[in-house]
Each structure stands twice: as structure tokens, then as C-alpha cells.
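Next comes just one chain, in C-alpha cells: the form predicted alone.
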Amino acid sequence: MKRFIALLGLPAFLLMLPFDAAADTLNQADTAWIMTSTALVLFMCIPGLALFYGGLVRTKNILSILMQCFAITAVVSALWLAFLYSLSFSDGGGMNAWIGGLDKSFLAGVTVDSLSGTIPESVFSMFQLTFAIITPALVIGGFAERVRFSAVMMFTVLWMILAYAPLCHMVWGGGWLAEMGVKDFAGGTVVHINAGVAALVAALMMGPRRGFPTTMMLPHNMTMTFTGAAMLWVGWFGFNGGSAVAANGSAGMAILATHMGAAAGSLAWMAMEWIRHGKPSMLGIVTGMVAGLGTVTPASGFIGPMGGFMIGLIAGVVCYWSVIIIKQKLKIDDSLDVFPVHGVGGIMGTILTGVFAAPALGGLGFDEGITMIQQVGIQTVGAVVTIAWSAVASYIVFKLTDALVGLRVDQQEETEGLDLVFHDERGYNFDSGSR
């Protein structure tokens, strides 16, 4: 009898002994939410921002926007397992204020036993490799419906190396923004502010669509475009709630500020639209809550829900008017306002992280001895930094892909539309053989 409870006791005996690290270190919970994460960035992609960017074009473009969202998804992808990751999160030796270095190019490695954290470091470089792939997704509405499909494919090879990794080492892989302080939980700069910037670099450069601003160019399928919206306002909870990457309180209190971003940004531009022309449009709603949803991004895992709600309030009106500025009054045709929102979105989101997380208004704090005047100040440098470095790298690019394949369309395959042009198809076929 003796001998069987002894028995018994050697599981609790086991239970006390030391693991090896792994065992320790291992957060299935953590794991499993930020593989959940991970599944909802991408949808945010494919189909969310395809759908989003699809209605708004024209019908003869609308199998162009879904054609680069898809390849870039697969290009991107490419590029990550290649090199991009190593650019973006290993240690660069000398050049690791700016840059990654290549050794863990083709993700060597990365085996089922390597952490990152808590997380399989598999788990966290396909995680990673989402926010890689919506950044330049997201750049294609500053040139939508006048652009080679071949220039396309060599932006997003070459923005890539050039402006996102450098980006993302500098501020999420331990680069010297990092270094300096600089709070972006989910992608105000590394994504909005960087992708707003390019696309803005892009419309400049390439000049506006045939016949703006005098020709009406209305969105082709508006149920399209809120179906999209939707699927972002859903995803936007991988986006910046897996940021945290774990599956606690941060991760909880991001999604909670960042639903309120989106609500507040969705009221707001809902409200100017109203009072200025007597009704308020989907066009609109919809428009605010991405305008609320990129400002509230980089906050969003250092701030409360009321600190979210009014990012969402300003983001709302400063997105609508920053719209107004950018396609009437200075005429550049940004197609899909992807400046106006992502861009400035991205700036003030990043700004304003300095300010609502203060504790008086309901944040978590800075670091120690840093006061709310220096992490403004601190976060403003980390916004001038990147405008500046996006704008360069990608005024480098545009240019090298203009001169390798040649960046717009002719008159005539512009007038055509590029689903024919480039495709060969049509996204839809409604004569009566096809019914």
C-alpha cells in the first residue's frame, strides 16, 4: 500500500523538477491567438482591401486592383522567406540602427523548437510577413487605374528592400527609433504613414487619371466596397490586438480602443458629410472608419478605450478635410485617398500616441523619466523620419521601375481599361451567353 501511494506521488514529484526552456518559455495560448491573428491580418488583404479598393475603381479596373493585391500577397511572401525577414528582424552587426542583417535569409533557422517570446518563431515571422504584405497593398490606390501591371510587380520587389525593411527594423527590430523611444504598437509609421507616403510620391509622379478632375470617376460597386470595409473593421483586431503578441490584458485593451477608433472615425466623417451636403453617404461611413481605425494603430496597445474613441472623433475630421485639400484644392489625384487617411492617419495616430497615453487620460504611461511633452516630441521625430525616408526610397523606386519597365499606360489602354489590357479579362460578363 505504501509502495501505491508512492506511486502516486512521482507525477507531483515530476512536475517540480526543471524543464528545458522551450517547456518554460512556451505559451500555447499566446501561440494559438497569435496564429488566429495572423489568419485575420491576411484576410484583411485578400479579400478585405481588394473588395475595399475593387468597388471604388471603375468596372473596366476592377480585376486589375484584385489581380496586385493577390500578387503582391504572393510576391511579398516570396521576398520574406528570401531575405526580408533577416532585413527586418535579425541583428545587422554594424548596420543595425538601420538595417538587418542576412542571416537568417531562406529563414534559416526557424525550426519547430526556435521561440520568438512566448511564440514559435514561426508563428511570429508569418505574423510579421501579413503586415509586410498589406503595407505596399495598401499603395496601389495612389496609382489605381493608370498603371503597368509589370511596374506593379518591380515597385513591390524593390519598395520592399528599400523602404519597408529598413522601416521595420528601425522601429519594431530594435533599430534606432526603437532605440530612441519611439511607441508604434501595430504599424502607424513601419505601414500607414509609409504606404501614404508612397502612395502620394506616386500620384505626383505619374499625374493624374484621364480626365481629372473635371470627369466624374464614381465608385463602380458600392455594395462591393462596404463588404470589403467590413472584413477590415473585423480583420483590424489581428492587426493591432495580435501586436501585442500575446494573448492578455494589452491584447484585450488594443482591440477594445481600437473598435472605438473605428466607431468614432466612422461618426465623425459621417457627421461633416452630413452637415456639409445634407446627407451622409456609405462612401463616407466607410471612409471614416478606416481613417479611424490606421490613426488609432500605433496607439492603440498603449491607450484606453475613451483614448481611442477620440483618436477615432479626430481622426474622422481631419481624414475628411485632409481629402478635400489633397483631390480639390490641390488637384492631385491620390485615387483612393490613400494619403489623406492612411498617410495622415499615420502621423497623427503616431503623434497622438504621445498624448493619450498618458495615465490622466486613461494610458499606460510612458517610460521611466520620460514626460508627456518628450514623448511627443519623440514620437514627432519618429513620424518626420519616416515621411522622409518613405518619400526618398520611394521617389528612388518610382523612378527605377519607370526606367526598367515603364510606370503608366498609354492614353489608349488607359481609355480601354487594364483588365483587358493586362488580363485579358473582364470582371463581368453580362451578355446574354454568359447567363
The other form holds:
Amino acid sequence: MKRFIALLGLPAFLLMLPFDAAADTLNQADTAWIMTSTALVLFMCIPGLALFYGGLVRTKNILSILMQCFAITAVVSALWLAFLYSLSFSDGGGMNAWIGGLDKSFLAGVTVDSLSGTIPESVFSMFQLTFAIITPALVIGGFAERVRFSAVMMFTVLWMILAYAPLCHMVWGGGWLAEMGVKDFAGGTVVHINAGVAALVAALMMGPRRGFPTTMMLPHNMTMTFTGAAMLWVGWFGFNGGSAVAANGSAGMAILATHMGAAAGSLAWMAMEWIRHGKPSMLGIVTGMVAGLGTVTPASGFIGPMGGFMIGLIAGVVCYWSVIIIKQKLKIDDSLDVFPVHGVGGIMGTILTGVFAAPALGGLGFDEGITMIQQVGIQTVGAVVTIAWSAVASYIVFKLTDALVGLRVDQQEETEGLDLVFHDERGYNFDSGSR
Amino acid sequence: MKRFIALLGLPAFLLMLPFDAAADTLNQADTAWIMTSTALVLFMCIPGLALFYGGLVRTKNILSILMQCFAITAVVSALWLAFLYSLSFSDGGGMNAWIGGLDKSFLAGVTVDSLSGTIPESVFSMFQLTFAIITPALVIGGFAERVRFSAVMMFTVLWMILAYAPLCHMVWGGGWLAEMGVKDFAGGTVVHINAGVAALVAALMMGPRRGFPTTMMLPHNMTMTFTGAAMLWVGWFGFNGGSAVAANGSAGMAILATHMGAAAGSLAWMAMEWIRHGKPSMLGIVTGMVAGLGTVTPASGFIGPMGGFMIGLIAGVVCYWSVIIIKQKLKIDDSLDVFPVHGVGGIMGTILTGVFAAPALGGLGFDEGITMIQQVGIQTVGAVVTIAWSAVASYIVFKLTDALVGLRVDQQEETEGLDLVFHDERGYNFDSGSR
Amino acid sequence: MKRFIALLGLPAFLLMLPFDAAADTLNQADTAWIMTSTALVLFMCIPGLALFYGGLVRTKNILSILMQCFAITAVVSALWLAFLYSLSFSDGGGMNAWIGGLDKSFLAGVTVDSLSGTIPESVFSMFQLTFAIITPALVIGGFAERVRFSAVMMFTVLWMILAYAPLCHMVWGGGWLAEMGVKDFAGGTVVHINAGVAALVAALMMGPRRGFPTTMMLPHNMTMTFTGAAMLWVGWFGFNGGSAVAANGSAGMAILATHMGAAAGSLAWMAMEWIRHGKPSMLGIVTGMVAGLGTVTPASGFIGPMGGFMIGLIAGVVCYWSVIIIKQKLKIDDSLDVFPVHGVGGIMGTILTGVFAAPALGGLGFDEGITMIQQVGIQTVGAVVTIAWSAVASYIVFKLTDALVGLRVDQQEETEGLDLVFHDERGYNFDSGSR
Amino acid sequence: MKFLIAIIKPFKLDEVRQALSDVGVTGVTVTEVQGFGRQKGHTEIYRGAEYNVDFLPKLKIEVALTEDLLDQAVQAIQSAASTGKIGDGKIFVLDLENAYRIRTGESGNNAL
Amino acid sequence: MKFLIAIIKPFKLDEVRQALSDVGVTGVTVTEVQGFGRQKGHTEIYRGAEYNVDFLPKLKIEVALTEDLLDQAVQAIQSAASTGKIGDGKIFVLDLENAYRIRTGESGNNAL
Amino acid sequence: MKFLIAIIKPFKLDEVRQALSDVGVTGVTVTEVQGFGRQKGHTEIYRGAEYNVDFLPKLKIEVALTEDLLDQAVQAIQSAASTGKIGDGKIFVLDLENAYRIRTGESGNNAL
Ligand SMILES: Nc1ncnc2c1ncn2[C@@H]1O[C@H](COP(=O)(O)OP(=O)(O)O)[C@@H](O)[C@H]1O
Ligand SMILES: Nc1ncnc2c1ncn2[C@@H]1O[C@H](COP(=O)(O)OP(=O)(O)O)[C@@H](O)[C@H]1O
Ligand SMILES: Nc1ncnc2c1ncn2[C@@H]1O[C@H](COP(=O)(O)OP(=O)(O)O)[C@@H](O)[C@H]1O
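Now show me the form predicted together with a further copy of the same chain; what you just gave was the form predicted alone.
Complete assembly follows, chain above in first position.
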């Protein structure tokens, strides 16, 4: 949920529509906080996620990751300006249950004075854009080290239209999932399940990296991954805290619950490794953190700090096993484990939102007349619909992309590395100093 | 323009003077946002710009770049405290058209209660300081890999007095360019043209690096450059958004337009490389982003998102060609391309501000009674004056510096690298782990 | 001092207690700023401090530093949730002079509506948590490159209970030091002296690294240290500026004074090296910055910008000599110089707060009826008590830890490096790209 | 005894090591090197300029072995490292006068 | 003249250099290498998976010296580099036909 | 055939490669090494302490060539790498018994 619902006691989906903002007045403090949150969420993607992912690939592919994150940022911004914001957040007329309209194409009507709730619509649109940026960027982890650069560009355009915009509208833009009462505070469905499923579909369609699973493909720079991970943790305060779209107790509590989810996810994964391998690893603890954060995201505005902590613990344990099952058991080469971490985390989090929102568990409660069981049911529908929609849309997108520009590099290109093949550059020239 | 002009309907330059603040009352939301923006702009310089530049030099000179950015931060802060804030923003009496006075030396009168507009003067002064810091730091790209460290220190002191303070006062401190109606929201003239021209003057006076242009001088660490670039993008939200000096629709729109400028600059440069070289590079896309950002800066508070996007596209294409002309054609070794990116971008942006401010192009309009043609004329005067002033001031500063401490290293020092020669340190000791 | 005292004219310690918040109303701007500050302070620890410290160790131990900082973040968060917040900030009943109670265990009563002063208690608690996180993380510099990972975990739990919570309560939670009038705006005692002394105790108890002082142990990555240092500078705006717990002139002035302290510390250390070694180093200037920041911290909310600058100058010179005395003269292997920088800086800063708060020196003045001499006396008591408490508590903690899990690695493990020994990982696999 | 220096394509390391171990060679030492030869390098883009980078990352494998293993070892490297494309590398054979195992002080064939 | 190639454990470098200089060797050249041999490597964890990394960081020391120094030099390395544990490394001795000092053009023993 | 090992100052690489190619040598292999010799290293500052770092970054160039090219090649390296300052480096000449081209299996002079 992107707007603070307690304010007027109206159903959440009504409050989410920017065009209902006529009666609102500007709240400068909310504005200041959402501008800050916008910076934090952009920071999560570039450099945050880019570094987190980048450190995990081999040296020869490092720039491909950074470049893809950066180019996605630029391309999604252009699409947002052109029609994506409109498709996501404007009134879709007869199609409104599924998708918005084109009235706000080229951000028509987004003026210096127009408001969305208590904040300028420019700020609302910009804040939402940062979510639209990071979602396809999450997906690239699924096909890392073997994808063609032009395929990533093509995928981004098609997928934002077919997968992101509809789901975003359904959940946050006043579509049917919102009407049905699905609670997704900051992106369990739209962002995490959506990205996780797309990555899994891509991994299955493209096949494993050459040498997988026998060849070791160790992270080339764990310090880079650490840096990105830490940026993700901090930036997530804007991701979840900003999703209150206000600077108030709701935002504050979302940050606190989010933080506890991250801490608990880290500790749970660390414990799993300590028990099973005898040693905890750096990659393990940061992966647990991401699992905790992804999982707590849909719930973050509806729960208390203990709820956040419990969700984080569950996330750390379940995502740990999910990685092992997907990669070691099923031998699916979702290169950077996007599905087991974000997909599984998003699914769990969306459903657990229905549990930990219960006042008995420190949560903020359910809508009038809804029981925990009912809410869990609604949440499950939300998760299942998102999985199905994302799977189908992603399949279509990758098929189209493969037909149009080709998805995967050939063997020799894969051996040489994507940096030289697609960008004529290498990440590091440390020895250049001697020349 | 550093203060929000629509508020009282007064000419911008009046509102920019901190001493007119008598009647204002504290706005805490504005204060929160400008403190945040201050952090973001400092973050742009250290570590942002330092990493962006640092990744581009050879290993043996990496610390020289980081050290120069850091030392500039410290030195400019001390100067600001001593007299630079006063020269830039206090009343210059008879000289007020050109330069401020010394009344506010040692930040006299900047107390816990004094206001500048709606924010504490401490916050205003600190925010402005971050702009004063990043400007000379931009210049060092022009003479990278061959300058003496003491020369950088000397240059910083002299140049801040002769180039930065007067231009800042003329444009933002109530000087004659402000009175004439030059619109520079966040630093097209004071920061970007000023820095770009100084870098060009330095490059011409010091001559090319040894081996230029035949020897390859590849960036030693593109991941560092990426990280810095991403920090610049995010930090620029504070640079331009903070220049509204308020948390409101003006700030929000500035951020949105800025973001679109960055995205468009990235895409334009990427397209140029894809067409001309067959492949887009990481360095290309981030350079396009910086070009877009530098160019949109003066306009950012006067335009809409489409205006920002158009400016970014123009910036990406023109700066791409500018780099090629300056470096490959004219063989001027402006090491990190400061002039073709920031100088050319700043000039274009300052002039295009007069164009895209037009309501017909989604802009916020001109002052009462001013036409687009007139505004373009005024803007051109602003750009030309800045170029001329900066060129002359920089020439004097570098001549003086050369005479006093020597600008350039000798051949053997250049071969050995500035890190060992001036700092007795090396950037990396990866193998030290084995010992 | 963590809450803005001028507001009601009440003694500071009363205002610091969250349970006195009944009459307060929510200030959204303050809330926005403290949420921002919270992000900034967490950012100081991960990635900031982790990178700053990490760059200074040898390659084989880099992950141990990053991992320790990260795990400390998670563990302290869990403790905070469980009882540490309560021990630090709730009413301790009969023990209230020394320690808080357990009423707020599991953040009981921290609801979406509960306030602490003008901000949600969730935000207050979260902001304070970031201070609790960074303090033990500072300590690890004292025993870097030779400590067992399980010992760090054990130390964190015990030390937070025995050292951090009591001191935090005494100074900020309404304990006797607060009542006595000790002024510590943002952590000279609780954070810096406390961490510095603990590091010294650890270094003495564990003995030097193998090869110290004859073997060179050069920083493996100065660019990482630079990046962390710059993040610390920027993040400190949240550390000190946030400690006003308001978005107002007090916060603004704290930031300005803090910034000047950092600049002056940098310049002072640079000058010392330039004079004594003939060259200034990168490591030197950033160390001076940290010294300046640590020292100005307790004073930052009570002084003016000139006061900040003077404190920074003193810090740069004194900490420079402290490092030499501790490490070269006394041959104590406080690996990353935590005591001479943070400990000595914290002691100086705590005492100098009593000096530079004087209106004659640009400060904000003393409490009614207190002279400078008296305040210096009170401050000295505060510093001495903190040193003593921390030394005793740390000694007990390390003795216990040694008995329970062992503090130090054996010779062969030290040679191999902590990354492989405790985490089965290496920081860099640059050559993995070729495979 | 012989001292064998092979320059190979980096991604062939595992196969070469396996092949050597199959013929009875237990120890090898590997170094990252840059090769210049017939195989041409690549182009790098730098802000509108194009540079030719003509070194290529290769691995150098050094093996000390007894004379009787020489032919099989050469053969093993040859077939494991070959892709049939230019730049596959070289094998150089030098004479080795003596060898010592540091741990034990053994010398000659026993030290290998 | 002889050309001596020693593979040692990295942390022994300073001791070996000292020992060599004590017997009169003034110049050495050192390279970071990866060693495969009897000494086993280590395990690395990667998200629930465990990998065996079987190369070990070693240093290669190359020394050109006159024949009369050979035995002492071998002896010096031997004792300075030894820890008695597996993986201490090897010393290989090759014949060196000639040597030149680039700066002066001197050749033979004078060039060392 | 001969196997030539040259230690040079890193910034001389391009000149040396050019000179070798001028005399007909087409392939070389280059390694980054650390040299210890007469040339002294540098000082590093670390928080008030000064350390002497006595290794220097050098490049090692390895060339396999036919006997008839030996003198010219030595000559070429000598003059291209020389600055006349201490630390210019060395050239070592070893005998090369055989060489193989991996791609084709050719051996002897044809393999170079
Ligand atoms: N004469 C030589 N001396 C030393 N190394 C050589 C020589 N010739 C080739 N090499 C090494 O072998 C590698 C492969 O040689 P190249 O000529 O590219 O292909 P090929 O081995 O297929 O003929 C080179 O990159 C270089 O490292
Ligand atoms: N036959 C060989 N040829 C080249 N290098 C070798 C050979 N055998 C061992 N080495 C090198 O020596 C190192 C130590 O050898 P290893 O078998 O582990 O222990 P030890 O020397 O104690 O027998 C290896 O890591 C490898 O670098
Ligand atoms: N005896 C030797 N064996 C192996 N390498 C040597 C030897 N002597 C010198 N070197 C290498 O040659 C480099 C230059 O030698 P140095 O004594 O500094 O100067 P010069 O070659 O001018 O006498 C050294 O850094 C080292 O790498």
C-alpha cells in the first residue's frame, strides 16, 4: 500500500489513485520525506543492487551487470515518462480493473502544483518510478553471465508493459486486487514475486551457464557484494518507509519492522550455515538480509517490530532451503538466486502479511469485518494471481525477445565474457598503472 | 536559483540574499529537506565525484584524485568559514554588483536562530558550501595524472577567491547577473561552465600527459567509476531539488526534470556509441548521464519533465561530439573531459533554460513581460560572461600557482605516479594478504 | 543530548525520557528528519565504517571486518528489540540512576501512535538503535586481524549489556550523569570514549598481531578506506544533526559545527604529516577527519562553527601524536588505532564541550548558573566515569569471552587469514574471470 | 629431469590439470600472464576513441617432471589445451638439473 | 651460472630473501603463483553449496647466480622456507647460459 | 633454440615489444613481478610510521627463439629497455630443448 490509509478511513485502493487528490493540500513534511525516500530507492538500484549483483559474477562479466542496471534505469525512466506511469496509475476506464489509461502519457497534467494525496504528483510519480526501475533490475540476476545486452533492453521494454504495469495497476493503481483487499505495503507482489518469477522463467528458458553445476563460479568481489548489500539495507528504509507516503508513525513503524526483518533474516541464515557448514559466510549473512527484507516488504506497514523479526526469521530459513532446492537439487541455474530469495520471499511475505497484521501478534489489525483467515485467503489469491500473471507475461516476453534479437550468447562469447563481447571494455585494468 | 521565487512574487535575486530574511519564519519541513540535500551534495563530491574520476585514471594515480577531492573539501570549508561565504552571499556595498562584503567573515551573525528565508542560515550556508566544494573538485579532472599536489592546494585557494566567489555572488548573491534576470537554478554558470572552462585553461597551460595521445590510458577501475556515477545521479536530487530551498512542488518538479535529463543523456550517448562503434559502453552511458545532469542543472527548476528529457537528449549527443573534437581532433588533453562534458553542458543548459522554460514546452514560464527570445538573450549573456570571467581568472590563478609552487611534475615523477611521489602511498596492496 | 532542550526550558535529562511524551504532539518535519538521520547513521556503520576499517587490513582478513560489522548490526538489533532499548531508555525504578528497566522489553508499548517528544517512538527507538550498532563496531578495530569470530559475537552480547546500556542510560536515559549536567550531544562518552577504551583493553589483553611491529601491515585497499571515510563524513550529519531530534536551527548548527570539525581535523593531520614526513598521505587526511568528527561529537549541539573548527584543529594534532605514542612508542597493537582516535578524541571532546559552549567562543551557553569552569569539571567527571566504567566492563567481558569461546586465533590461523578460517570465503577472486 | 613451461588459454586450466594428473604428474605451478602472439587482441572504447589492446590473458603452467613422463605430459597438455583456434599456446621444454623438496630436503626425482 | 626457481609459502618471503642475501645473493625476482600439489586447498561456501578450491597461493622466487653460490643458496632457501608441513614447496635448478645487465651491457657473472 | 627471460621496467614494455618484433620475434609472454636488487624501493607512510617497501614492480618477458635470433634479440631488449639508471633489469639466456605449438602439434623451430 502506497498511501497511508488510516487518514480518512477509506478503502485503500481509493486513496491510491493520484487523481482523487483534488481535496488534498500539500504537506511539506510528507513531501520532504518522500523526496528523501525517492533518493534512497534509486540508490538501492544504482549503485546498490548493481554492486550486490556485480560482486557475485565473474570478473569478465562485471560490467555487463552494472551496465544492465544502469541502462534499465534510463530506459524505464523514458517509458515511465511516455506512458508507463499512466498505465500504472491513471484511470483505465472500462479496463480499470486490469490496467490504467493513457491520459497521463508524457506525464500530462503533472504540473508543479498538482498533488497526489498530500504530496506533489511530481514527487509521487518520481517515487513510484524508482520502484518500476528496480523491479526489472532484480530480474537480471536470473540470466546473468549469458544474456545478450540487446535482449535485456528488449525484455525491459516489453516486460514493463506486459508484466509490471498491469500488476502495479491491479495492486496499487486501483485495480481489482486492490479492490479485493490485497494488502501489499511496498511490493511483495508487484516487485518481488513479479521479479522472482520472471527470473525463474528466464533461467528455465535460457538454460544454465556453461559449466554449471560442475564448474565453480565464485563471486569475483565479495567486498562489492557487501557494499551493495549494505546500501540495500539502508535504502530499504525509503522503500518501505516511503511507502507510507507520509512522515509519521506509520512510516516510522514500517522502518522499524523492516529493520528487524533484515536483522532476523541475517541471523537466521547465519545460524543455518553455522549449523550445517560449521561456519557462517559473508555471502550467507547478506543473502539472509535480502531474504528478510524482501519478505517483510509487503507486510511492513501493517505489523509491529516483533512481527518484522518473526517474518525475517522465517525468511532466512525458508529462503536458505529454497536456494539449495532450486539450484543444487533441481539444477536450475537462476544465476544469482532471484527466485528462491525474492520470489519465495515475496510469496511468503504476501501471505504472512495476513498473519502478522493481527493485533494479537503486534500488528495494526485488519479492515473492518475481515478475519485473519479471510485476509490470509485474500493474500494468497494476490500471490497466486501475481505468480500466474508474471509467469505467462514473462514467457511471452522472453519468447518474443528471443525471436527478435536472440536471448543468449554463443559458447565462445560466454567464454570470453560479456564485458568484451557487448561493451568492448573490461572492469579492471589494475596493471595499467605500471605503464 | 537557490530560493523559491513564486512564494512572494518578488524578483529572484532579492530572495536570494540571506540578509533579507528578517520577516521570515522557520519552516521545519524546508529545513529537513535542505539538511538532507546538503548531505546529498556533499556525498556527490566525496565519495561520488572522487570515485567517478578516480576510476578513470591509472592505478598509480588513483590516490592523487581521491586525495585532491578530499583536501579540496577541507580547504574550501575553511575558506568558507573564514570569508568565502561572506564574499559570496553578504552585501558587497558599492561593489555588490560584483562581489559580497566581509561582514559575515568567520560566519559572524550565523547563529542558531538566524534565518535565511524559511530555513536556518546555518543550513543555507552549509548547503551553499557543498556547491563551493564540488566546483573546484570538478576542475581537477582537467589536469589529472600530472599535477603537483601543492599546486592543487594553491589553485583551490586562489581560484575560489578569484573565480568562484565573484561568479557566485553575481548569479546567486544578488550581483548584476541576477539583477539582469539570468536564470540559473542550480549551477549551470557558477558550477559547470566555471569548472569546465578552468579545466580547459589548465589543460592548455600544462600540456598533455606523457604519451598522449598515442599511449592507451585506460581507466584502471570501471566499477569505481560506475559507483561514483550512480552516486552522482542520486546526489543530484539534492543538488537540483535542494536548490528550490523548500520541500514543495518546485523541488519535486526539479527532481523529476533532473532525473529525466539524466536518463535521456544516458540513452543518447548509448545510442551514439551503438551507432558509431557497434557497441555501447559502460563509460559511455555514465558519461551521457553526467552530460545530461550538468546540462539540465540550470534549467531544472523552470521546466517540466519533457523539457528535462529533451535537454538530456541534446546534451548526450552534443557532449559526445565535444569530447571527440576536443580530445581526438584538437588533441587537447583535458584528461577526464571536464570541458566537453561540464563546460559545453553548462553553456548549452544555461541557454536552453531560456527555451524550455516556455509554457508551450512544458516549462514554468518567464518573468512578467519577458519573451523567450529575450530570455535566451539574457541567458547567453550569462553564459558568455561566465566563460570570460572564468577563463581570465583561471589563467591568472594557474600562472600564479606555477610561479609559486610549480604546476606540473617532471617526467620521472609522471612515470612513477603521483601516489608515490606526493603521498608515499599506493592505492592497492592486494598481495599484502599473502604475507 | 538527544532531544532539543531549549523547547521547554526543562533540564535535558527529563526531556530525554520517552515516557514523558504524553503531552507531546507529532511534528512531521522532525519525524522526516530523524528518519533520514537514522538512515544516515546506519549508513555510517554499514557500509561506511566497515569499508573504512576493511581497507586498512590485509587482503586475507578483509571479509572478517565486513562480516563482523554486519553481524554486529544484526545482533545488536535483536538485542535492542529484546531488552536493550528498555535497559537504555526506560525508567529503571530504584536503579534508574544506573540502568533502565525491562518494561519496554520486546518494544512493548512502542506502537504506531506512541510518541517520544515530537516524533514517533518507533523513530526515536530506531534512531537510537543505530548508535547502539556503531559503537561495538568501532571496537573491532582494536583486535582486528587476530580475533575469533565467535568471540566477536559473544563480546557484542555481553558488552552491550554491561557497557553500552548502563552508560547510555546514565548519560542519555535519565541516569545520574545526565542529572549531574554532563553534556554529551551525540556520543562523546557513550560512543567514542566507550568504544576507544574497550578497544584498548582488548588490544592489551590479546597482545599484538604476529609480526608487529617489525612486519609491515599495509592497508590492502586505500580506495576502500577513502570510500568509507567519505561515507562517515556525510553520515555524521545524521549522527550529530539528528541528535537535535528536530529539524531546526539546533540541528543545522550542529551540522555546520560538525562539518567544520571534520575539515579542521583533516587539515591539521595533513599539516602534521607535511611537516614531519614531507608529504601528506590519504590515510592521514581521512584519519584526521575521523579524529575531528569524533572529537566534535559531544560538543556539536552546544557550539558555533568556529568552535567546531577549533576543536577539529586540536583533535587533528593531538590524535596524530596519540597514535604515535600508543603504537610506536608503547607498542600497543590497537590494530586500527581506535583508542588514540576515538578514545582520545572522545575524552578531549567531552571536556572541550565545557569550553567551547561558552558564548564568548561562539557557543550556545551554559545552563543557568553554571560557569565554564564548573561545566569543564562536570564534563571531566563524565569522561572519567565513562573511562572507568568502560575499562572495567570491557575487562570483564573479554575475560568471560576468552573463557567461554576463546578470544584469539592460533598462529597458523593468523597466517592463513580470518576469511578462510572463519568464513570459508575470500574477498577477491579477480582471476576467476579468466576461467 | 625436465622443466616444462606451457602457455594455455585460461579456461583450459582444469582440463589440462586433469590430463596431467592422469599421466602421473602431481604438482604444477600456475601463473597469470599476458600473451602477445599471432592471435589478435580486442578493441576497447573510451569516450568516442577506440584502442587496440593487443595482449591476451593466458595462463602459464610450469611442471617439473622425470624424463620418462615427458612425452606423455606434452601429449596430455597438447590435447587438453587444444581448441584448434589460433592462440592455443605453446609448450616449452627445458632441461632441469636438479630439484629439492623444501619440507624434507629430498632431491632429484624424489623431490617431484 | 645457474638459474634457480623456488616455490615457497608466501609468508616466508622475508626470511628467504634475508637468507639469500646472507649468502651473497643480491637480486631476486618474485612472482605470485598458484600451486597445485600434495597440500590440499580449502572449501568455500556459496549459498548452501560447498566448493573445493584446490589451488594455493604461493610465491615463486627466481634467482640467477654463479655456480659457486649454488649449494649455499639452495641450503639457505631450504632452511628459511621450511616449516616442516606439507606444501613448503620446491627448489628447481636450471642451467643458465648467459646473463646481461641492461643498464651497462655487462654480461656473464658480472651481470648478476 | 633459446629461452630468454628479461626483467624490465614496466613502462618500457611497448618499446621492448616493438624492438623484438623488429628483429623478427613474433610471440612473447609477459608477467608482472616484483623485483629486489640494487635499486632501492620507496617509503610508505602509515599514520605517523614510515615503512620501507623494497620491492619494485617489474615486468618479466619470456621469449622462445631460434638460436640465430639470439644476439639480435638480446641487443634489441638491451637498447629498448635501457634508461641508464639503476634498476633497468637483466636478461637471462637459457637453453631450450624443444617447443610445441598446441594448436597444430608442430614442434621445434616451427613451433615458435
Ligand atoms: N616465441 C614465443 N615466446 C614466448 N611465448 C610465446 C611465443 N610465441 C607465442 N607465445 C605465447 O603463446 C601464446 C599463443 O601464441 P599465438 O601466436 O597467439 O598462437 P599460436 O600458439 O596458436 O600460434 C601467446 O599469447 C604468447 O603468450
Ligand atoms: N612437479 C612440480 N612442478 C612444478 N611445481 C610443483 C611441482 N610439484 C609441486 N610444485 C609446486 O610446489 C608446491 C608445493 O608442493 P606440494 O606437493 O603441495 O608440497 P611439498 O612440496 O611439501 O611436497 C605446489 O603448490 C606447487 O606450486
Ligand atoms: N640475480 C638475480 N636473479 C634474478 N633476478 C634479478 C637478479 N638480480 C636482479 N634481478 C632483477 O632485476 C631487477 C633490477 O636489478 P637491480 O639490481 O635493481 O638493477 P640493475 O639491473 O641496474 O643492476 C631487480 O629488481 C630484479 O627483479
